[in-house]
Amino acid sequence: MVHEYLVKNNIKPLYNRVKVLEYLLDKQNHPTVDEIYNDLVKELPTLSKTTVYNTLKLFLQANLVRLITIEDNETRYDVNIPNHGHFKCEECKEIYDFTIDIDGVETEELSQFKIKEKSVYYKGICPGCLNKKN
């Protein structure tokens, strides 16, 4: 399935690329490059961090993943492409997807602009962490 998906998107399905995309599809945890690398290097000892960066760059260009930057110093990757929002828990650091009608949010001030991406980010404390405090 992943192999064919890459071919369909004009990406040569090299083994490392397949493994990175499988990881993203399987985990769907908005990982950083370090998280992807640290998890996959156990299975692929010859994997380099540069390969992960280059693979993700290729996936971004092909619109297979999207970049999310909820924190200034933290770049994460999301394989869930349709528009949606993200909530980051300040306690456990988990990131949650939520449905929002981003397409319906337009303002007159931007009517002459070509919008390429829309992002909605929330930060706070998730229910799991709130329950731990009680």
Contents of the next structure:
Protein chains: 2
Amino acid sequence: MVHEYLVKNNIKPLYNRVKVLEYLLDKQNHPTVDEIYNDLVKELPTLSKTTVYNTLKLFLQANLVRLITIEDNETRYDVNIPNHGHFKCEECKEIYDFTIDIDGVETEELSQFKIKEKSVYYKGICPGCLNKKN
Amino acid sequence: MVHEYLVKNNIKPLYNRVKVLEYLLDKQNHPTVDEIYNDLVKELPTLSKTTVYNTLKLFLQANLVRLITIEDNETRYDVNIPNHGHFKCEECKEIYDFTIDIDGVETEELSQFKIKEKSVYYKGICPGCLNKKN
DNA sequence: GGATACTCTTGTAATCATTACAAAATTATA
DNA sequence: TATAATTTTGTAATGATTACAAGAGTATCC
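Go ahead and give the structure of the form predicted in complex with the DNA, now that the form predicted alone is out.
Below is the whole assembly, all chains and molecules, this chain first.
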């Protein structure tokens, strides 16, 4: 599956690439480069962090993945699914996906702009952490 | 003005702080720390970059300013105005503000979440750069 | 007003993520 | 199989941010 998906996007389906993409698809985890590397190196002992960076850059250019940087300069990666936003809990740092119809929102002022990508990020406290506080 | 605004937010209105906040209000420029430092050091020759970082951190905690990190890990700062999004041009890198009624969008899934902050970022090409391309 | 305590600023050094680069390994091509 | 092209790897370089301690400034109390 992943194999063909890469081919379809003009990316040679090399072993590492398949593994990285599978990882992103499996754990819909919004992982950092470090997390990806640390998990995959167990399976691919010769993997280097530079390769993870290279691979992700490639995927980014092909629009297979997206960057998430809500704040903090912790750059995370996400497989590219339309119409969803990210909520980050300030307490437990967890990132939650939610669906949002951002295309349904009028932005008159941008009528002359060519919009290629829309991102929505919320911050706050998740239900679990809200409960703990009481 | 700026002076009292700081006092009202429980921040001692020290000279540097007033200057940094004035800068952010004047140039609604979404500047980086470097830009702020390089411009202000002309007026405040003893200014240090660490002070700029400290001051911005303080403002952030007091919710006077906001972080913008659309991608790239170029962290920019913005005075906190509700209901506006940011558009970044991929060609000229300029960041444009636009108004967007994000509170008008339903997010059923987050009904149990306490939302403190909402951010909307778009990417694409601005009218000026679109013209140049033809 | 002056002494003391407290806070802020400064500069240097440390840290950490990311990138550059060149050599080694792998894959594709003939 | 030999050759060319691409990818991976590891180390070193870069650059933004933070830690920290000393110096400067500010507030408080007598």
